[in-house]
Every structure is written in structure tokens, then in C-alpha cells.
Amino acid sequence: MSDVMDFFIEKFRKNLELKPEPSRYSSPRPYRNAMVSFRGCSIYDLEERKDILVNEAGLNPFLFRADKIPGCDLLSDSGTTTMTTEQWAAMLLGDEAYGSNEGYFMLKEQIKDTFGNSWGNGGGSAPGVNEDTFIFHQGRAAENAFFSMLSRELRKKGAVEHRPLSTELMPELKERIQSRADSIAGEGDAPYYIIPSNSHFDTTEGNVEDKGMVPLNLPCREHLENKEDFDFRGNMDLEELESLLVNEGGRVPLVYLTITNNTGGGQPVSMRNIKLVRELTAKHGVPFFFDACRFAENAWFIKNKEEGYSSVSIPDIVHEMFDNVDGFHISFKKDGLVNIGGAILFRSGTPFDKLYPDFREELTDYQIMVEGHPTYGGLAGRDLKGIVVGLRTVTRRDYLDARIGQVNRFGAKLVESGIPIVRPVGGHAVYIDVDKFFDGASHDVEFMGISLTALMLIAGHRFCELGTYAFGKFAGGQEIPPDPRVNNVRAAVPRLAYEDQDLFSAAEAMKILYDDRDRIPGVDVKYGRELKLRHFKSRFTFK
């Protein structure tokens, strides 16, 4: 298979030798450099990197060595934010005490205004007591620590009959549920609860399986068919949801939003779905939670997209988005513009208290145990102050422009190169389109985002697979692809860190691909087809 990565190299090589042309620019970024990282190796090293990418990393961009990728690394927007001279600042005034720091206190605040009132309360002076704000060192860890506690808190309550699923639920849902269910603990021993969503990230739903769940997507109608001209694809199907209440609402804990939807193409989710999967819950009495990592964004959206909110400012808006809601997780390593952090939230009062009333206290415990003190979680002073400066700074309304615009321009290339991507442009990244990529290939498609990824290595730019490897799962001696069928290719932009040409340049790169993507090899799996969150440690060889 070397013949093919050479033709790919000789490529990826002519391209460089071309003379940039002129981009056209009526506005000024609203930030500048105030410091710069040279890279230490080039981008003309094509042969090196296709050695470390044989021999050491398999295939997989994961296992890729950061310092040997000249160009973009799009593997992740989470922690990879370059953060402001503000921020930087406030962390040399960290108070790294062991409890009750400055900046646990601070943060509170700041919770209070980015997300409004109602939150970043319980405490007071006796945090602990009450609390209402648990820190952790990422999302990860809180999503871990959520679905731990409440597995526990399920448990509590009693043995359950594994009756079968009503049938009066709608029925492609119900054959999806049952699907899932099977593929989770095997037919006859299904799982018992059911954690709806417009679309579970990969490892919200590692977690979820982990804990003897089920994770369940309900994207909407216009994502499933494609609607590119639809503004808000990430919001979830309100009539699968209230099959689900109406018929299996016992087996539903609390239902999940993710904004933006990251699997489903980082596609913003509208005001008026957040508020009506509210009062499907509320009618059913089941809580109602967001996964809240790209926040800022969503509200970007709502903005720019929904009618009724243009004149209303993006503060107001993450209010009015935050008011719907019983609690939230967060990975500050996304909207909270910092290299580590993430949070579970409360707000008093709510369905999720009266049914879980111990969960709170429990959750402290977890804490102390996971992550130390909770006036740290985990985190160092300096950074609990890091991320109040940026919690202050996502919502401004020229940085999301900025934010946004990029990422725009960035598909507005690819697209312009004829490669598929999903469509309209999310917030923080560009999804390309496996399926459609190769449609009309002389080969099969599956893994063959992991051949993309792979050579885009080569090329000096690093992407991620999140589509029928990423999501689906290897069982019974067959292959389970995801349910509804994800297939893409990722390109994650970090916040603040490359200009527009660098990403065009990827996008250049992406285009010899397409270009000449009869040629491109699919993959064998060397090792890890049949583990759980096997994309992270999976090794591939070209066939």
C-alpha cells in the first residue's frame, strides 16, 4: 500500500509548491497575536510522517504525535482553546489554597451571571451544604460522576420487572430502543432505563451504557432528511419524545439536550425546541438537563437564525435558554475557553430534586473521593480563575462573530472544492460527509472516514472520525453501524488559534483527496474492533 501513500505524498507535495492566492478580507479580526508558537517541524516532512503514521500510530489520529503536525490539528475543539492575555493574567493570581480558594468563589458568581440567577446559589458561606455547583477537572469526569450517581440513585429505588417495551410506542422507535437495548446486554437482559437526547456525544454515551442505560437519539426529522436548508438540524424530535413520555415514561430518569449537537454536526438547537421539550417534561413530571459545552454558541444561533431574536443580546438569550432547564454539565474546555474544567450544575426547586433528593449530598461524596475538595474539583486555583474570565468573554458578541464567521468560511472553502460537508456550517466545525464522499467509489465505505483522517496525516493536518467506526460497535461477530446512520469526517476548529489560512490550506489538502478518491485504500482493524469507545485505541492498517 506504500505505492498509494507515495502517489498521495507527490501530491500533497506539488500543492505546496503553489503560490498562495490573494483572500479577500472587508473586516478586521477583533483580537490580535500577543504571542506566537512556532512549530517545531515542517510541513514538507511528508515521508516522516507517513512513517510515524504506519509504525507508531496504526492509522489512528489519536495515537499521531501533536508535535509532528505542522499544519491544522483539528482532532478537537475541547482544551485546545488558545486563551487570552486576560485570562493568562487572572491565573497568575490563582489562590491555590486547599479549601474555600478565591477563585471557587469568584466562579460563583460568574456562574450566576453568564447562566442567570437561579444558579450558582446552594452554598453560601458553608459550601458543601446544599450545594448547587459540583467541579470536576473536565466534562468527562462530570458526565462520569452524573450518570454514576444516578445509576445509584435508580437503584435505591428497587428491583424493576424488565417488562417489554410498550406496544403503543411509535414503532420504528420502539425497534430502535429494543436494538439498542439488545446490543447493550443481549436479548432477554435488556436494560431497563432509557436516556433520550437529540444526539449523545461518544462518550456521554460510553457513559450511559456503562452505567446499564440506554442512550437514545432523537434527532429531528429535517437532520434525518438532510435539510440543508434548515437553521437549527440539532433539535431533538419532539413526537418521538412524547411517544417515549406518553408510553415508556417510568423508564426515562430525565431527557438530555446537547448544545450545540455536536454529533449531529455541531447544528445549533432552536429557543422554541428547548422550550418545548420543557413542557413535555414538565407534563410528565421527568427532569430536564443540558450537556451545555458549546452554550455560547447555540446562543449565537438563536440570534442570528430564529425569528423574534435579533434585537435580544446574547447574555439574554443564554439566560432564556437556562431558565428551561432542572441542571446542566459542562466542559469548560469548549465555551468556557480554557484548557481544563468542567461542572454539574443544579437549580433548586426542580423535578430532579423532588425525585432524587439524596443525589446532591451523594454527589459531594463522589467528589471528595474523585476530585478533592469541592471548592476545587480537581483543578488548580489558577484555573478555576481562568475559566471565570472566560466565561466572561464567550458571550461577547464580536468574538462569537469572529468564532462563527471562521468556521463558516472554512466550509464556505471546502464546499467551493465540491467536497460534501454537512450543511448549513455549525458552530464549531466542519463535518465532512463520508458517505457522500465517496458516492459513486468503486469501493465500500465503511471505515473509510479512518482512511481519510490517516492520509490527511500525511498531508500534515490532523482530523477526526466520528461516524460508523466512532459510533457503531462490533458484537455477536458482526458489525452494528449507529442508529440513525452518522458517517463523517470532523474538523474541529480551536477558539482563537489558527487564521483562515491555515484552515484553507487543510481544506486545499482535503480537495487532492477528493479529487482522486478512487485511489484512496480502505482499512483492515489490526486491534481493538471489538472494545468499547474503540476509536480512542483502535489500530488500522491500509488494505
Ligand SMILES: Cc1ncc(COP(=O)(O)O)c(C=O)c1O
The other form holds:
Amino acid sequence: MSDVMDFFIEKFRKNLELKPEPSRYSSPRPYRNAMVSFRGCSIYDLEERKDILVNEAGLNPFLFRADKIPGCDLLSDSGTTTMTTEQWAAMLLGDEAYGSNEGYFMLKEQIKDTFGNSWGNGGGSAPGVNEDTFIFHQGRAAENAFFSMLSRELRKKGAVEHRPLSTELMPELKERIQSRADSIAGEGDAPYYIIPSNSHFDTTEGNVEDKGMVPLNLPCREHLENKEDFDFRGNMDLEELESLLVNEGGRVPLVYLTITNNTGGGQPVSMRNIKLVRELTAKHGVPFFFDACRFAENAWFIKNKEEGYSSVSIPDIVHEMFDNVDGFHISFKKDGLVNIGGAILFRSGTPFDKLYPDFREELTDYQIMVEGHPTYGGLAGRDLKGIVVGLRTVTRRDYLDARIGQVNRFGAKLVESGIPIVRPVGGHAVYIDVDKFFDGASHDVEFMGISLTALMLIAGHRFCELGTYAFGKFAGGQEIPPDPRVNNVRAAVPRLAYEDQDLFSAAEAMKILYDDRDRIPGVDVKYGRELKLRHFKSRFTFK
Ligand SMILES: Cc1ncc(COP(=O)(O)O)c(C=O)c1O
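Condition change, the form predicted alone to the form predicted together with this ligand:
What follows is the entire complex, opening with the chain shown before.
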């Protein structure tokens, strides 16, 4: 009798240990639905969606009413997480005291636990004194505060001498910085400071530029060459970074890595690349920060794809990643598994601390003015408790296996239909390569990503253009495409919200468009082409 059971235990275990493939499930999701939300609209309301799309939304997915989307809303994975029952329970126990609420202290403890013991130690019983954790209502508010303070601190250091870029810079790099600086300067002073990153997210880029600095993307060669078998396409190009630091280090207040690299395709950064960036920045005395929105997903890729990490736990990998940086900002709306929240965190005794000794004190004042006291910073006490539980859940290996496995299966389904996507698939989204989608098309392909997202809305699914419209700009009477060129339509998968059936139906709708792609027209921009962050606001019509 027991032999039979042992026999099947062995068989079941073998089945679980088989390498996951897009088309097979050996294990169930590590959670089950505790609540569902029925739609108030039907997938058959095609004419109604056409009417809303044209007459209300001007073909812009951001302006399309969410309650009329019966399928997958893949506009963003940010703030769209389905929270767990544990999170809702914790939120009911929210402490809504005006200062020093219970959630703040729990969050500081959880930060130590999640990111390592050198984080979350300041403030505490005397909040505001040497505070190292600055809570904001979302990531971009944190970025805005960060760059407002940074530009203030840089101005304090005195006026800069506006000299030309060094002739020793790698020529192609120099040209890129110059053309970006020229497009920012317009009639005004040429910007002096440069903020390099593997790739800035659009709001980070907007905040850097708004403070008169040049946001510079240095994605690795493998990414630019579209190497589909390279696992860490989020890496930074170290040769270009070194050229920049050696020749223009004085113009670089800090270096960034965005983990994972949302703009570049949700691609992870390897531990090796993180450590090499740390080495270079340390050598040149330049601070190093993360934009850490999807830190846990990045850690999963290190565990599963980077040599030497398969037996290291996700929490230990996260600690090792964060040991390298002076600070980070984060939108908890991604890997905090919540619907709202963000933060800036600093480690004490770092080069950043030494270069800008007043920074944290001034940031505290700024935070009080725009968000609230450091112990709640723009969030309700209950929100802080939701983040605490979210941070505890997000580094679970079973959660990350299910999450990243689902995004991967969705990508595989699109590939199966012949649709060109950025490969390998990243952690939170599938990126459809718009240039390849329309490769060989007989018509003008400018802004075809907008056409795709509009037609997908009629099918009942919402995707997002992150390409020549979102990242390009219209200046001096002409269109300037993003450099390096990116032209994707992104399907960002909300966490814990959809099942594979939903995503596969979206993939099928995309296949219908792909099969008849020659019939898809471009768009005319009716409003907003010249505006900053224009993809959020513009209106279009089909040509
Ligand atoms: C990499 C990255 N940084 C920053 C942000 C901004 O965060 P938030 O939406 O909370 O303002 C996002 C949002 O998607 C992001 O993906």
C-alpha cells in the first residue's frame, strides 16, 4: 500500500520538477481567488467601444473609460495589483494617527527585512532626524522631490562653467549627449549635468529634464542588437559609462539603474552588471541609485538565469543587489503589490551622503510641504500596512514563478501567432515590436503603435504605445524620434488580476490585426503633438 503512495509521490514530484513550458501547467497557482469583480460591459459591445474610442477618447487609450473594457486592461502593471486577503486584513487595522502611526514603524522594519539591515534605520523614535525613508504617494512624486532637491544642492555648489563636451568622449556618445542637450536647451542655457541610466522611465526622464539636466540612456549593446538569447538585456553599457565618467565625471551627479528596465522591454539587469556599475561609480566617486520599482522580478531573473545564483534565495539576492547602491526610489505600485505608494530611501555613510550632507534634511522639509510628515508622507496609515504585507509577499518564490511564468506564456502565445515581440520576454510585460509588426508595409509607419492600441480597444483590450510617440518629441517644427530608437506597444500584466484565458483572448485579437496588418492606417495627431509627456494627453484620428 505505502509502496503505491511512494511510487506516485515520486511521479508527482518529477512532474513538478519538469522545466515549465509555455503550454503546460504542472503546478497550480500558489493562491486562489478570494473575490472576483464582474464586468459591467460585454465583449460583444464592439460598436459602443468604437463610438467611445472616436468621440470620447480621440483614439488615446489613456482617455478610454476603463469600465467599458471587458477584456484585459494591460495599460499598466502599476497600481493595478489585486491585493491579497492578508493585505486587506492589514489595511482594516490601519492606524490613522496624524504622526508616527503604527504602519510607519512596521514599514521601517519591513524595509530592513526586504532590502537588508543597512536600510530603514534612520528617523524612528525621532522621525525627521536623520530620516532615511521618505514616503510619497507614488513613484513620480518621489522622483520629483528627489530631482528638485538635487538641483537645489547642485546650485548651492556654485555656478557652472558652460564649456563644450570633452573631445575624449566616445564620438557616438558625445553626439547623443549633444543632440539631447540641444533639444532641451531651446532658446535657453545648454544643460550642464547629465544623469545616465540603463534607460530612464518616462516620468524619471521628464523629472530630470524639468530640472535642466540631460537624461542619458546607455542600454547595453546586446539590447541594441536585439540579441534574443541574451538574458540580461536590461544591463547598462559599461564602456560608454566609463567613457562618460572618465571624461565628464564632474557633470554626473549620480548614475542610475532601472530594475527591471521598463523602457527597454521590462528586461532584467544582472548582478554582475550591478556590481560593475558599482565599481565604476565608486572609482570615480559618483553616487549610484536604483529606480527599484520591479526589484523582486529582477531578483527572480538573477536566480533563474545568472550563473551562481540558482541556490541563493530571492530575499538574499535582493539584499545583495541593494548592498551596492547609495539609495533608491521606488513606486510600491509595482513590486510593493499595492494600488498606491512610493518612497525614496538612503543608506547612511555613502558617497551621496558625503557629497550632499544637507540633502535629507531639506528633503524632509520639502516632503512636509508637498506630501506630509515623514511618518506618513502622502499615504493613509492603512496604505502603509498594505505595503508592509505586499513587500513580504512579493519575494516569495512561488509567487514570482507564477507571475513571471504567466507573462512568459502570454509572450509565447503571441509568438506562436507570428507576432514579433521583444525577446526574451521581461518580467512584467510583453512588448510588441511595432517596426517589425509593420515591416515591409506599403504605407507610412509613423505612430503605427497608436493605430494598434486603438484597434485593440475595439476588440475589448487595452494596450499602451511606448514607442515613437511616447518617447519621441516634436521640436523646432520637426519630429525627433527616441534615441536609441524604441518603438513598442506594451502589454503590461497587472499582478494577480488575470488568468491565462484572459491574456490568450487578447493575444488572439492581436493576431486578427496582424493577419490584416496591411489594412491598418496610420494616425493624424489632432491635438498635443508638441506637448511634453504628450502620449498621456494627445488626440488622434485614423488617416
Ligand atoms: C521604472 C519606473 N519608474 C518610475 C515609475 C513611476 O511610478 P508611479 O507610476 O508610481 O509614479 C514607473 C511607473 O510605471 C516605472 O515603471
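Numbering follows the first chain given and starts at 1. We call the rigid core the largest set of C-alpha positions that still match within 1.5 Å between the two forms. Just so we're clear, the structure is a prediction, and the values are computed from it rather than from any experiment.
In the core-superposed comparison between these two forms, the C-alpha atom of E530 has shifted by less than 2 angstroms. After superposing the rigid core, the C-alpha of R519 moves by less than 2 Å between these two forms.
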